[in-house]
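One chain comes next, on its own, written as structure tokens: the form predicted on its own.
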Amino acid sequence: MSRSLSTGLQLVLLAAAIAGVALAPQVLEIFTLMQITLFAAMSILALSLGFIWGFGGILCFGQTAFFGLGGYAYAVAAINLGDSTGAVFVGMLVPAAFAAALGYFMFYGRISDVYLGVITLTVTLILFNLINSTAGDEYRIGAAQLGGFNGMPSVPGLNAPGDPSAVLEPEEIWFVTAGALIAVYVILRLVLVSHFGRVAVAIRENETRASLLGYDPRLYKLLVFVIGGAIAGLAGVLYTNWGAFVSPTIFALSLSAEIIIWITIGGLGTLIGPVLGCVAIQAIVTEIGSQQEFNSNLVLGVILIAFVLLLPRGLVPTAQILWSRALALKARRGGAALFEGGPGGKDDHIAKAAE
């Protein structure tokens, strides 16, 4: 019964999200629409780490490595191909392949969880410094010049599949980005209810027990890592397309830390939590950026400390716990009322005995 209710609620929320996506261009100004388009792209990035960390048990401090690789791979491919259709797939394939290579050495090398975080953080620093040092004219891939710390401006935008002349308008880019966010959410939800997803979560809970049951934790962790890398690459593609620009700052460690804050606030072990945390923090940072009274990093630090101390589970898990307690309390009160005075209750039996 509860599972059916949960499924029904998810379908209602999904329908509401689709309706909101369809209505947004009609009720919002173009500037606001582009702003929430950015929020949607970053929410996909939040989902990528939320899946890896929350359900795979892999704390990756370098999720921006895949995010940046996706953005640069898309820019290079779009410039050389002259068509974004294949460039989008390249932007997902490159970070997925990199995640597969990196994950193979980490998981099959049986590196502990602490060193996983250190390695992913170090890889992000290496990529940042590597791309930052490609400022000369000789640093190019085909017709695409990497540009070093200046980045790659005028990156071709998304176009209709197979038609480079039909470049998408901002409203259409919103539909693509928000649609990709919904699609990623649904796909991850289906992955988690599949046999693969259940085994991955079991490995997160108790790796030794899963091994004794005949499952290879290394393989499942690697696959979770690759899926997260591909999703982060997609986020990088959409982010690069949003601004028609990509630079080494896409690998910034500050962004890696911010993603962890999004998930901590939204709720680890959920899919909707990272999205809500991302949108909330992005909105706060955007609002703070419009004035000079507060420092955004200071505000983020205060928010993180407050949630760690007061709501360590995050928004979504805490809301779920409160809702469950409210339902349980209502059920107990209903049972007590039935026992005391309802038909067949204690008072009813006493009245019949008195007669």
Given for the second form:
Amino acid sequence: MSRSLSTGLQLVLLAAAIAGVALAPQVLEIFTLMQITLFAAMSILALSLGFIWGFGGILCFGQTAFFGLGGYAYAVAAINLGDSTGAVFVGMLVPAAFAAALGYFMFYGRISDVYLGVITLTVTLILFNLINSTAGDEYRIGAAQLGGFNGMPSVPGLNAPGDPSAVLEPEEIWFVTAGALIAVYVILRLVLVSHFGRVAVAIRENETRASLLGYDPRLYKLLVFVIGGAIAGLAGVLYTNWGAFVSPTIFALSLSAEIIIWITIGGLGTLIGPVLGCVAIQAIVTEIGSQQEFNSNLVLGVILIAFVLLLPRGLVPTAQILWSRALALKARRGGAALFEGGPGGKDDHIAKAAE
Amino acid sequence: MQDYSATLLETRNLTMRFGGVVANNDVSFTLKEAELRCLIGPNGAGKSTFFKMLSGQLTPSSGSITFRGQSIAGAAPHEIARLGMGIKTQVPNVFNGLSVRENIWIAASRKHTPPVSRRITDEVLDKIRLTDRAGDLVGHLAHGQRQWVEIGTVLAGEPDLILLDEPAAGMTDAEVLRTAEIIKEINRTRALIVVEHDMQFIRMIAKTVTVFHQGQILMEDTIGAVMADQRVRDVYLGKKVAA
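Complement to the form predicted on its own: the form predicted in complex with its partner chain:
The next block holds the full complex; its first chain is the one shown before.
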């Protein structure tokens, strides 16, 4: 019964989210709308790591590798194809394929947790340096000049599917980006209730037990990693499209670290937590940036330390615990009332028997 | 399965070395279909290492393991599990963050459709007497109950051979009795190898007992003969044995 209740609650929240996305352009100014479009794109990135770390147990320190590859793949494909329709898929396929290759060597090579973090971090650095050193005319893919540290300016924006002349307006880009965020969320929810998702979570809980029951942990982790790579790629596509620009800083280590902070604050092991953490931190950082009184990294550090010390589980899991405790308290009070009625009834019964 | 005289599992000259330490030395062991075998031996005799080689958690240094005529030495744990071997490890390996029901369901659903998996899950929950705690997180259960959850996951996988490494450890007397009952029940159709220190428990279930000592098989006989054997007594009391 509680399960159907929580499913119902989720559907209500989902409907509210869709309504919010639909209404946002009417109530928000265009600047704010573009701001939250960026937040939505970054939230997809947060979801990608929230999924592989929180449910697959894979701590990837270099999720920006897939984010950046998605951005660059989209830019190169969009410039060459002149149409964003196929480019979006290229922007997801390239990072997914890269995640498959990298993941194959890591998981089938039995690389353990800490080394996995080190390898993914290093891969991000390598990609950063690789793309950073592609300045010069000779570094071009088809019509697309990679541009080294200057990045690639004037990346074509999203157009209506199959119609390159119909470039999307900021309002439509909001719909696409926020819609993609909701779609990714729903897809990951469905993955998590599927057999595959439940086994993946079981592997996170105890890899040895899962393998002794006949599941190959390497394969499951690899698939989780690839799904995460594709989603991070999609976030990169939307991010690049948002700014019509992509540069090597997309692979920056600071962003990789920031995603981990988003998830730590929002709550590891939930899907909504990383999104909330991402939006909250981005809003704070943006606000600090416009005030220019504090260094935003300093504030970010203080927030992280505060959460690790005071709310190590993050916002969403803490709220869930408080909620279930409140329910338990309520149930106990109800039970206590029943219990108080009990002895009285028994006494009456005994009294009657005595008569 | 019908032919109870057929060999289910056989190891030949199985040896496991960790650097200079020889954990198992030249172990040749045979188990028939639907047989129940108990392994005993003092700490460090190599029982758990032997189990780890059988289940694929360790690759033997030398020697062979055949399961239903198929060589499995060095195969991955999930491959061996898929051939029909299930193991309860010494230190409980369960999914602590998941509910009891989810633990059993994960095991049952590998080779069954959702409705069948649910039915098997319910049956196993009933068998391990945890139906009323099905929704609780396994990490919140007492040690003995977590042992049962692990036995439950093994049962739900419907293996033909079940290895139980100290199934009664940390259980109350009533739980130990129930575990012995479950083992006898399983043994009607499936083969088992049980490692235990609790001799009381061994007496409840044992037919044939294999005694391990210093990585080797010291003797193999009926429970009565083993208990009466002077060498076995010496081993357990820590005396030198002239093997």
